[in-house]
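Only one chain is shown below, in structure tokens, and it's the form predicted alone.
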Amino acid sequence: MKILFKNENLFNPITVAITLIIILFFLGNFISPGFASPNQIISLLIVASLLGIISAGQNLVILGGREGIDLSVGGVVSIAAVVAGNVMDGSNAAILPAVAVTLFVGGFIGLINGIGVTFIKIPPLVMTLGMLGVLQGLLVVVRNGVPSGNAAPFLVHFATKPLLNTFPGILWLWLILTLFLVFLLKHTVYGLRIYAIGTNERAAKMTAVPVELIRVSLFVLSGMFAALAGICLLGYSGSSFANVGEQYILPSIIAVVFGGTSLAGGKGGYVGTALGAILLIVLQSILITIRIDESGRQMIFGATLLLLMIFYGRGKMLRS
């Protein structure tokens, strides 16, 4: 029983996470010594950060189970950075105003998302792919290809200097909404029902969980969470441009797969999956750093996930 109990310590999720994330420091390092230097740590911390903050609403809407996912997530972060960057358009002033009208943005969309797969029964991955193509039109037709808006002085600051001489402000948001995440999930009646209905969703209507609107509820914050790293993103890179978002759908799914939460739903948490993000940042970091284009990465991001799939997915042991 001891043997047993170590071997599954082991195979942990965030067990293994932890692990390569050093492993993969280390190779880095071998490769292009400074890879691991202190200021090269929190510079990949902080693009970490931007795909920990979307794969936080995406781990939400896979643990609500019935096969969800959230491919809409990386057109949420390209509207949330027009809108966000049009509306403070490099005013401090504008800052609260800016963030408070992307928010809702990003939450309406959700809450399309939400309507059409829980009420409408369309499946997750086909609505919030329809969605997808929607945000990527309307980009197109709004902006014409031109980039437009520019990110506060203040906001700029936020996302990529030390905040009161520490780290910067972007890893101190992403510290707090982890925890907020982890208290939600584990300790309040709301995190304990979204376990509840992608354990066993007719188990959970039968002892009075409101099922279609936790549902709902769940894309609507995956809205919220990809806007707020639209914000974020608009911050780190100074102005928004064309589909910027739609380079993180996939690495946001992986995150969460990694993290030990199944596909199926019901079962994982949000500490494996910002380890998960780290990890996918920290191997991208060294793909660019040995030259491997971008095609080239999509690929090795794709046999990843199969694998993950295959061995994380629904795998009973490796679930945390």
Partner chain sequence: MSLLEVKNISKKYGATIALNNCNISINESEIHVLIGSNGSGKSTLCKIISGSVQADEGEIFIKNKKKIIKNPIDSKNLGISTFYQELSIANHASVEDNVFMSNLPSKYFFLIDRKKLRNSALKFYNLFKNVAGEDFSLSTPVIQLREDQRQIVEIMKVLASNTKIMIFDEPTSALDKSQVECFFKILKNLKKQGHSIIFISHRMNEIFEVGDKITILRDAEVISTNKLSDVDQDTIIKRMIGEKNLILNLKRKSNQIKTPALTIRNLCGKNFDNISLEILKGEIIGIGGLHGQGQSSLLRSIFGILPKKSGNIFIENKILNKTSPRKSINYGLSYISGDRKRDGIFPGRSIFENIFPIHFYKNKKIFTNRNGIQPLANNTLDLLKTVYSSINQEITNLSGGNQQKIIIARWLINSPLILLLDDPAKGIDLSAKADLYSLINQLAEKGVSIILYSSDDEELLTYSDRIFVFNNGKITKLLEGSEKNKYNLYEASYDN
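Only the largest set of C-alpha atoms that superpose within 1.5 Å between the two forms is called the rigid core. Positions refer to the first chain, counted from 1. Quick caveat: nothing in here was measured; it's all calculated off a predicted structure. First, how it differs from the form predicted in complex with the partner chain.
- Once the rigid core is overlaid between these two forms, Ile18 does not reach a Cα shift of 2 Å, moving by less than that.
- The two forms, fitted on the rigid core, differ between these two forms by 2 Å or more at the CA of Glu294.
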Given for the second form:
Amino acid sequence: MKILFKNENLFNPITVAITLIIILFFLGNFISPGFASPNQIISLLIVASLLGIISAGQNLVILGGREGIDLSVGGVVSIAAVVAGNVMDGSNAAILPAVAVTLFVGGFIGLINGIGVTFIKIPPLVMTLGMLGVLQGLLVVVRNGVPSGNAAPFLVHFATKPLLNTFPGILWLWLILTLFLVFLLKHTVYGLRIYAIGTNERAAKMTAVPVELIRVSLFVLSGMFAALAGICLLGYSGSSFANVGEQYILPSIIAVVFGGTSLAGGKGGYVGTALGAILLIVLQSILITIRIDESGRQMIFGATLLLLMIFYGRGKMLRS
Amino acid sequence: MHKNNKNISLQLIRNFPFIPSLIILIVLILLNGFYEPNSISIGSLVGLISTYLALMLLAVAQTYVVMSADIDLSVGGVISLVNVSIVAFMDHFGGGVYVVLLSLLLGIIIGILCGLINGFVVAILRLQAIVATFATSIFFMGLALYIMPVAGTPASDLFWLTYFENYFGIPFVIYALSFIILLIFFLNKSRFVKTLLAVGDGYLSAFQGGLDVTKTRVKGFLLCGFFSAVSAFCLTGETASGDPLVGTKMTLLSVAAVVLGGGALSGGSASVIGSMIGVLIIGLINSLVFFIGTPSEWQNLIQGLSILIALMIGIYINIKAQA
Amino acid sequence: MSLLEVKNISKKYGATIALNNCNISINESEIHVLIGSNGSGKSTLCKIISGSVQADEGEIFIKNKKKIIKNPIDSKNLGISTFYQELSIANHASVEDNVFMSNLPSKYFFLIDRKKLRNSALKFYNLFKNVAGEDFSLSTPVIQLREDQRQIVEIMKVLASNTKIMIFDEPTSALDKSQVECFFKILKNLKKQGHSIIFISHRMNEIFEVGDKITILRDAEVISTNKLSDVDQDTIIKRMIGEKNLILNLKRKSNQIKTPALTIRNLCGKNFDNISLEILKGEIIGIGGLHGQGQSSLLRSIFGILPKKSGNIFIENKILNKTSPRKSINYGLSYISGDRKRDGIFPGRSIFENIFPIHFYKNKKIFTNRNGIQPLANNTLDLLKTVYSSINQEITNLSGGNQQKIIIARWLINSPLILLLDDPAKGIDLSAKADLYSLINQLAEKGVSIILYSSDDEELLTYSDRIFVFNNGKITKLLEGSEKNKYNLYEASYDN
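Next, report the structure of the form predicted in complex with the partner chain; the form predicted alone has already been given.
All chains and molecules follow, beginning with the one already shown.
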């Protein structure tokens, strides 16, 4: 058993996630034939892409270490959906400005998080939790009285219908983002510095890494990714409704953990996280196909999450 | 070598990390009184307490895990589970005195069992507290949904009537609060809480000093489960019904209250009194926002901003004091 | 009769041997001193007896019965309590709570009996009342105490456990004279009452004052156990050194150009005071003495990791005003720490990522250009004879010595002018050490100036041109030429 666990290739989080996803698809197809049909898979991937994009930001913040975590992503997603919907308001022509404004808003929220965490030294959990409260309040203000905006037709098409007879645009977007993040984390100095501050902040400081600047930038990126997910969500559901983002907060963290990124920081990457997001969504939808109550589904879901976590690494013993 | 800080105010804060929050609380009470003189009456104070008693107890529950540098994101789930369990129990067996008392016992047992599960996965299996307790919370909420799929089953009349009754001219909640404060007072003087704090101060040095770190952390979760159950009782008294989703919104507020009360999530320094003050701060901010005549759609935002600013000020002062 | 007996204990940390087949026996009513240079295994031995570290092999006997100690609680139950060098106190708790933390007196089942606690604690407080200094009371949280006062709390904690066996691992390192005297009076009393005490200290006079027996450790092995009345300071030092006491001199082409590369004037900082020295181009300066006398802090302050309080640093003729690692790197300084876990490696990351941060910074790179710069890394690593299979290998999969070589390579890739070496060979094996020092020699020949602090005195004596001996944050002696031998070094270090 011990030898098995030591074999890194066999128990590499990415291999585990892929294996589990495949097993789940077989299982799902067995329970309800058609579960693993191409159309079904694509619609699952669309749902997963929303979570995956949010988890990208979450992933970066967690990689940066010092208990990095971003609970405000839920609020940003909701706000972004409202802002984007109101700016474009059903018009294709306004998509680009809407995207620009929304990303700016998301980035700005992240900037405040980053400044609070880095310079006032508020623990990330607390800072982003407080920010979540602010955003929930802001949502009420933004939505009140104003007719909530609608998605532009192109955006709806982008998020749900195949693009040029291939996959839906949102999946292409996700793929490009994944490639971009892999490149960023692996082939740029910035990416390596994220791992550096995540694994050993002291050593990073000694090797001239601008630790503060990078940490702030991670929160900014997290805000922007969440905003992007909010725009996609607007396209997916056609219009924005209250607090759509909140349900994504903790799943975005779990997806990161299932992707093999340690909450302690500095270890892991985005491919795993993307697979983690898929795993989570497939698991959820398999539970929906099983004909049991919502309650049973939740219990099985919770227990499965715990079980999987045992696979993904436990803390160290105190005795050496 | 001699760098003992002579600054008395900083020293006070170091000894009692909840002092900044106490000051914020007093300022808030005064502001409330300024904008709405009636708010400083006994009646409105009792009203404030009875509205926030459940959250106060939940913050107390959260404090006991934060003391040992853990966190419990399942407290909301536990509240929901206990709430629906006791309501369903009373509904099934009729609302007699003995049934009500038995239901309380049942609630406590459920709370402690939930704490045991959390303690097991976090301290014994050594999973990350944030994600592990989130997973258990999904499980608990599923269980709550199983017991009561839709909200609305009323609690026994006896139960909520007692909760709102006055005895000798004093509302029941005051008795409840006094009893709980007494309990917390004794707990604060107990060996267990001291050990909990010492463990939270550093697992390794506590281990070397001969403390049983794992056992202590599990016990912290048990205590958290117990107080979550008591919190659920108050919530049930307040709402007089069962709702499987009732606790969802309360988890993160309980964490915020602990931090507002000067508790450090890194462990070793958190006070139950502080956390209760933290809840009152949240409550008073909410009422102040109302009293100063904020348009209703702006209220949530102003509340959120004020809480964030209060959090920042508190942490900033504590960091300065520790330095 | 022997109360505690340790037989054939061995412990390895990865490739490093911390203890090798150690035997030791402690009698009743005895103060047993352990001595040995840094890293000789004293602390590991203590931690094994007190249960916080598990031995790989060996047995522990108490009163001739074999006992298994799995954790500190077992150890306490067997009548052993320990003063930990790194202290085992809870920062936010008060002095009295800390003293009795694992055994708080109780009433009504679970409440702390404050009165009893205060009374019991008062007994130990009174022992130190007159020497502990101001702001030391039973209700003070220990976070507010000075270092010496915190050590006193840890001492009180051991005394309060009142166990038959007490272990003190460097309990006096921060104490002043009166505090030490007070502590020794207590120790002698305990001995009279039949307690057995293991005592570790680096101060020779202390050892002779209280010790009955002395066990000398060297390189993870027990060398000898004697009655203290049978040995003198000379013998002890010689045994700690090993048999040789040669005048070690550097066989290096003297290529010293007589221009100063780095000048330090009256530098004061954390743990060191009023330090002035000058390093010529191509010179290797050693800073020696016992561990933690300010050597490391000095190097860190020069590099800009710690702030300096006053004084000046000149690089060639330019004054370095506000120091920071970035600025130092721009000026051609490099700082290599032997504490690679804390200051060096990015654990779990590849060799590539660990080797290039300085290169990226100095060349203002945006993309990593993995293939392009790989030869640069390979060359430097080969120079150090690093063993690795691929540059994408995780650094943590290498042996300690090879990890350290990668950290060193990190700083050498962009040819530095001044090297600050903070115990660079700590915990690495002999052949890695040899590779490291031969490279350092080559660099010096090329005109690089080096300040070397090493906890291994032999290294220091072999490789440095001059040695400044540190004691309590000050330079107490300069050893040059024929003075540069182990005996002089030890005498200067252990003299307090």
